[in-house]
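As structure tokens, one chain now follows by itself in the form predicted alone.
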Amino acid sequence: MSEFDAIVVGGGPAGSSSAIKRASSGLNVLLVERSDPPGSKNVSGGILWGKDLSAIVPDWEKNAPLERYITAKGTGFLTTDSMISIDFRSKKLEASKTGYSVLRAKLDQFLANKAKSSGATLVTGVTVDKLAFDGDRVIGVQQDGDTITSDVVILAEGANPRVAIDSGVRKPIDDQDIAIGIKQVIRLPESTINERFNLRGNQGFAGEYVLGFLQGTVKAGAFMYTNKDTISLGIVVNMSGLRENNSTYSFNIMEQFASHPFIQPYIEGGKVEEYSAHLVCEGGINSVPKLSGNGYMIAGDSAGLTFSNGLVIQGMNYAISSGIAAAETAIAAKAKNNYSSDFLSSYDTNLSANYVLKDMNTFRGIENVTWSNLMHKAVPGIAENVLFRMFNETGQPKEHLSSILMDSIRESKYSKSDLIIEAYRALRRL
């Protein structure tokens, strides 16, 4: 007989959500998290979109450590001298309150404690070494030479799924699967943040940008999110381009972003309270491994379940949704006393039926747009040139937009046919 009905490896949104759901259903659940307290090793200050938590924590909007609700969404390009962006602000966003800025160190601890209060056994500061097998069936986990047994194991260990890889249930991570994320948390008075971002009360801003000023093969995106009295500022650097370049360091890119003439004023006078780095899933649906097998399931970032198209970044809601789906499958498996690969594959089916895998399949290949030369090397310069020539008053006759655009394309050193082909491919995937 197993010691636990289920073991969850990882106390992030996926793991804790899974543990909450199963423990609330009366299962004997062990939640193992390597950091102490949960969230202390996480570097994400991001946006929690959607209301997936309502299924397991109905009062989360009142009691979870939320920072601000997003009423303003920005997206665009940065060149050396310019910012070209769309700033969308809407009373509809304010009314819906579907997106909140959060600090994961706080959120993860809240969710892990919710799992504990729901009946799960929470163990922190412990690193799981490998899965334990009986033949080809997972029967628990191994830690420091000891085996802890369970009927099923859910791996929710984050973007660097070492246990899953070392246990042979998913392939090693390649450069195309991940990127390097660097984040600063910068403290500023709440009133200063509201003034600089044109916000009131608990309103929040979330912005994502393409860094079009980088040289060579290096490509990076960036983000800026407002919290109550801090700003989360960070970059996400394409691993393949960084390795190919071999002379640019990610921390230098972070400094370039923070000191950009149209970013620096937002954080001027702030105190950096946190500086950290992490791997970020960027491979899309092609990086998603086999999600289940005999006695195990994989959820959240461990399964590559994140989405980014440069306009929207989603990961925490996918993690929560997949964690809940894994828990529902485990509950059904307990009722049938069946933890075979065939039965647990219903987890894959459930994810395919909800929005997580539907989104990832709908936008299959989006990573080829997100990290394309079109987005990082061509569009920023072309957009800057077109807008400058349109808005710059010289006292000379005005130019037709089509003429400005054609000149800008020629100056970009990209052929018109190449840009049309790349734009067509991008639109298909967007």
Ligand SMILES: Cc1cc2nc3c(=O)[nH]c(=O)nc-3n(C[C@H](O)[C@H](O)[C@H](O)COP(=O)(O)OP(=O)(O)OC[C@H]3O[C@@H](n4cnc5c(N)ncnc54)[C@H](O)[C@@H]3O)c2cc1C
Contents of the next structure:
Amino acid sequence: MSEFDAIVVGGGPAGSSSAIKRASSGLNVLLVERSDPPGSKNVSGGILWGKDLSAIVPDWEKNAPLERYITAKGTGFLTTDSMISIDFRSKKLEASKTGYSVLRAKLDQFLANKAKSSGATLVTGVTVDKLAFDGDRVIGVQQDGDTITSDVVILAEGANPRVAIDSGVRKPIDDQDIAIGIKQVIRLPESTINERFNLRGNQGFAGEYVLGFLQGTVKAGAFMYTNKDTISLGIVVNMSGLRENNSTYSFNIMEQFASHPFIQPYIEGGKVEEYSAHLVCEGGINSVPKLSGNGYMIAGDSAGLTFSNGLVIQGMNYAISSGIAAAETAIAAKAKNNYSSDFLSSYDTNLSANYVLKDMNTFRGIENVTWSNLMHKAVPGIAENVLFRMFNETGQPKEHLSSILMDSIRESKYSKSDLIIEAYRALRRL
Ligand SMILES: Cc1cc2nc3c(=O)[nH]c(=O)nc-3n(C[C@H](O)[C@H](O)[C@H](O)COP(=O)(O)OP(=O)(O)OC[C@H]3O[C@@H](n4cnc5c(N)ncnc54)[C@H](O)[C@@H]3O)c2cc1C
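Alternate state requested, the form predicted in complex with this ligand (shown: the form predicted alone):
Once more the chain from above appears, this time first in line as the rest of the complex follows.
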């Protein structure tokens, strides 16, 4: 007889959501988190698209530590001299209240404590070493030479899933499937943030940009999100580009972004209170491993379940949704007393029924757009050139937009046909 019905490795959004769902159904759950308190090692941009939470924490919009709700979205490109962006502000976005800025140190503690108050045993400051096996069946986890047994284990250990890899239930992660994120949290008075971003009360802004000023094959995206009285500023850098350009350091890219002439005014006078780095899953569906096996399931970033298209990163919602789906499968497994690989594979079916695997499949290959030369090297320069020539009054006869565009493409060193092909591919995948 096992000590626990279920053990969850990792108290991030995937693990805590899974533990809340299972513990609320009366299962005897152990949630093991290496950091103390939960969340102290975690990083997100972070906008929480939290609708899934309603299923396990109905009052989350009232009681969770949410910073601001997103009413304004910015998206675009930065070149050395320019910012080219679309600023979308909408009463409709405001009314739908789907996205909230959050700080993980607060959110993760809130969710882990919810798991505890739902009946889960929460252990913090403990790092699980490996899965424990009886033959090919997972029977629990190993920690510091001890084995703790459970009927099923949910691996929710994040983007660097050492337990899953070291235990042989998923393959190591390839360079091209991972990026490095760096983030600063910068304190400013609430009124200053509202003034600079043209916000009122608890309205929030979320901006994502392609950094078109980077040299060589280095590619990165960046984000700027408003919290109540802080700004989250960060970058996400493609790992293989970094490796190819070994004199470029990610922290320098962070500095270039923060000191960009059209970003710096937003954070001027602010105090950097946090500086953190974390891996980001970028591999899309091709990097998603087998999600379940004999006695175990894998959820959230551990399974590569993150959606990123260069302009937006969504991972917390996929983590929450997959954590809940894993819990539902574990509850059904308990009812049937069947933890076999066959039975637990219904977890994949559950994930296919909601948006998680649907999105991953619909956007198959999106990573080729996210990190394409078109997005990072061609479009920013062409867009800057076209807009500059359109808006710069020279006192000379004006030109048609089409001829400015053709000139700009010629100057970009990309052939018109290559650009059309890449743009068509991008449109199909976005
Ligand atoms: C810079 C950056 C910006 C992002 N922006 C956004 C955003 O705006 N919106 C969004 O939705 N997503 C965003 N993401 C992605 C999002 O953070 C992840 O998808 C999400 O955190 C995944 O949740 P998770 O629970 O699967 O993993 P994690 O949040 O990484 O949690 C894993 C937990 O497991 C613990 N752990 C790991 N190993 C062990 C072990 N051996 N034993 C015990 N505990 C262990 C860790 O301490 C951690 O608490 C961003 C990510 C980064 C890095």
